[in-house]
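First, one chain by itself: the form predicted on its own, in structure tokens.
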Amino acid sequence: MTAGIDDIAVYIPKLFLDATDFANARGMDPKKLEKGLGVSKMAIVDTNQDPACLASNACLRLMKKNKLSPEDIGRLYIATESALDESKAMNSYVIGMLEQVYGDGSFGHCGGIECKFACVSGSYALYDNANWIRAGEAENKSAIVIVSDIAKYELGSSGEYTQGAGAIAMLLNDNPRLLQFDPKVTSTSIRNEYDFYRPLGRETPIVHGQYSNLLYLIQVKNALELYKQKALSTGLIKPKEGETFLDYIDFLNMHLPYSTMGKKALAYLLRHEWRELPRWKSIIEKIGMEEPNPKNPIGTIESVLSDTEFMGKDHEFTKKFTQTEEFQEFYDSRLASSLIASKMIGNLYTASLYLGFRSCLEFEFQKGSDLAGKRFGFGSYGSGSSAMIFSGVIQPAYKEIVSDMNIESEVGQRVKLSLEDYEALHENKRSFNDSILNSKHEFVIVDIENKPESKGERRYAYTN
């Protein structure tokens, strides 16, 4: 049987930090802020949001976009690495959210989980539930996958500048509409780091910024070679002599902490990928240099860091190999327009893969481009470690989905913090019953319970 993404619905909180407000206040040049990391806005939570909040938002929204009933659904999957409780599933605060709309236990039925691993815990998420409808367990129900995250970081750490929030919600079936996953090619590599995590008792992460971002290059790197391996025997992809599997992938859509590091990983890809193709001679000539190699080409990736001169090099290399012609165009063609919503909203953990596949959908379809039949390939990465690399084939379908997608009008009307209301809400100054907005068709938070025996118990509500 075939599974798929039917369809796919946005929420983004209203709240906003200017990025050349927070350069400014810093002490950074703006121009490095939006140029370097490619942000110009981070989505902020107000007091009376949290990740369940966000998460409900954004499955209410693609339930009554396809006029949806709770017997429609029979899974409902949280990933997250901003989890609310260490034992109580996210998914059951949606669910609780859920039926004071739909009605006191009308998702009784609805099976699901809260799945964590970092950033890709939201693939794996999307790859059980294809594998749930696959196998006949569906039984005509659909899936729902919500991936919500509040990127946070303390005051005036490197990481500061990376935050955003918001939620995705996926609606999962053997009919899809807009996206059918090919079988049988979903491939992982996995390991144990410590590059990025979140201690017990932390509400921000202890980050490892130059060793996470290579590991997140070496990772999906040893995860696509692994796909082409299926992909190749699976008779999906046939490269001709002279060509790569990456030629055969019409859109990517990487991980994206920050936008440009989507590029970055690009970059790192294309180098692994034509490395052995007649084409890369023509490119050395281009770049005037040739590919530097560290000295010690076996190394750990600490012993890669630590070493300088080939840091250097290589810094100078990929930025001389990302100005070639062949790179650009390859860039500009199939990457470029993932990364747009990115730069408008900011870091959304689980959610920035697929913030980057509802970016493209969209900002393509306004380009002209005719996506049906496109393949889609995604390099999904969650710390800690792993990498998973799947792909899939955009259907006839998809314009009815396409044609309506619009992030800024979703969105809605934005509200800009200034740097004294960012740091009240980042330091938990004010409380959840003193919010900036004063929000109206959405689920927020009404009570943390503090009674020794019901603490932390949370009440929300939907504001009319």
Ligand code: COA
Second form
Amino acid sequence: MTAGIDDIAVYIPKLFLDATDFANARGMDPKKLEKGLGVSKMAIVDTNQDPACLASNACLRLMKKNKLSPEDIGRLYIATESALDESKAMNSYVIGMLEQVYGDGSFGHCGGIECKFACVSGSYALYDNANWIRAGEAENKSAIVIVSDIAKYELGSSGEYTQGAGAIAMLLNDNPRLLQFDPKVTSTSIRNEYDFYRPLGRETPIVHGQYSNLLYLIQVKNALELYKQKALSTGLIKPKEGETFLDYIDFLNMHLPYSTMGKKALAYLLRHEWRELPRWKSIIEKIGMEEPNPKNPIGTIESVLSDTEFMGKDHEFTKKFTQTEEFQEFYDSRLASSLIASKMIGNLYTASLYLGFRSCLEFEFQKGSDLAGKRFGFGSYGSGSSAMIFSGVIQPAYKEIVSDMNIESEVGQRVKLSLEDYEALHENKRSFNDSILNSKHEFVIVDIENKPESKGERRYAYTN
Ligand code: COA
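Next up, the form predicted together with this ligand in place of the form predicted on its own?
What follows is the entire complex, opening with the chain shown before.
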């Protein structure tokens, strides 16, 4: 039995913070954000929206676009790291909102849970729902997986310039028009880490930024190594002499906490994969230096990061490697299109990888690439920490879906925030009913209870 993504819908809040305004206000060089991190705009939520609203708006778009009724949906999963409650799943809020449109009780048959593992949980939710379909449990119904988050970091922290917000809803079935998952190759890595975490009661995470960057790379590499073994042993990919399995991944989509992280990850993964290949000799000649090694090659991440001589040389080596035509060719043809939307919107945590997928489809289609039959590889990472690698093949009917994609018009007219308004929103100085925008045709919060017996109960409405 096959399974995959049939369609995908995006909802991005309309307020945004301009990266240059932000950099100027914080006394930073705007080029660091624009070029160094690949951030030009960060989507910011208004007071009257929360991650459940974002999720419901994305889901409603997906359902309307595909003329789906609740009866067509067997499971609805939500992956988020912006939970509203320690116990009540975000699904229930979302079902409540959708039932305002489709009728009370209309989703009563539809199971689902909220999934958590930082930014990787959406990939686990996709995998579990794909397996529900493959197992023949779906009985002609589809599954919807929604990834929804508000990436909010402390004011003045180094994470503050990698914020964003939004949700993506994905429709899964056994005859997908967009992408069919490759069977028996999905691979994971996991270990107990504190690179990024948000203790109970905190609105913003505790982050060890450079540690999390390196851990992301290591965990993704570990999962990719397992993927490689599976792809070779199942015969999914059959590289010839001097080739690597990565030569057979036509497009790569990576988790994007900021857009240049995709390039960083590609450089790291290619270095590890190409090192053993004949092509490496000429690449090293072009780079003009040998690959550096840390003083303690089997040391901890901390020991590697504190080995400043190695870190400096490794940085220099990576920069030179990314300037070689071999890297540039791979980057331009297989990764670059997936990074465009992230630059315009910012970090979406669980949804970042799927915004990258969405971006790749739209901008490759605009370039005139024929995507049918092309293999997409996905590199998913969640702090704490776990990585997941999986792949799928674009289906012949994909043009039906992709030809309509236009991220700018889907986001709609955006409103630039002043630094003052941004900070007031960030510090929760405005209440939910004091929104900056007048929302139209979307779900918003209309009440949050404060009485002890009903504290935290949220009410939502669809605005006309
Ligand atoms: N012009 C152009 N580029 C510049 C620049 C300038 N004036 N100043 C710095 N840069 C570049 C740096 O060279 C670096 O690029 P490189 O890594 O390719 O060399 C990039 O901008 C970032 O600079 P860096 O000093 O590493 O940034 P930082 O220490 O301020 O923070 C993060 C970066 C990502 C660690 C921080 O934003 C963070 O903690 N984010 C949240 C956690 C996260 O996203 N982790 C990722 C894995 S999940």
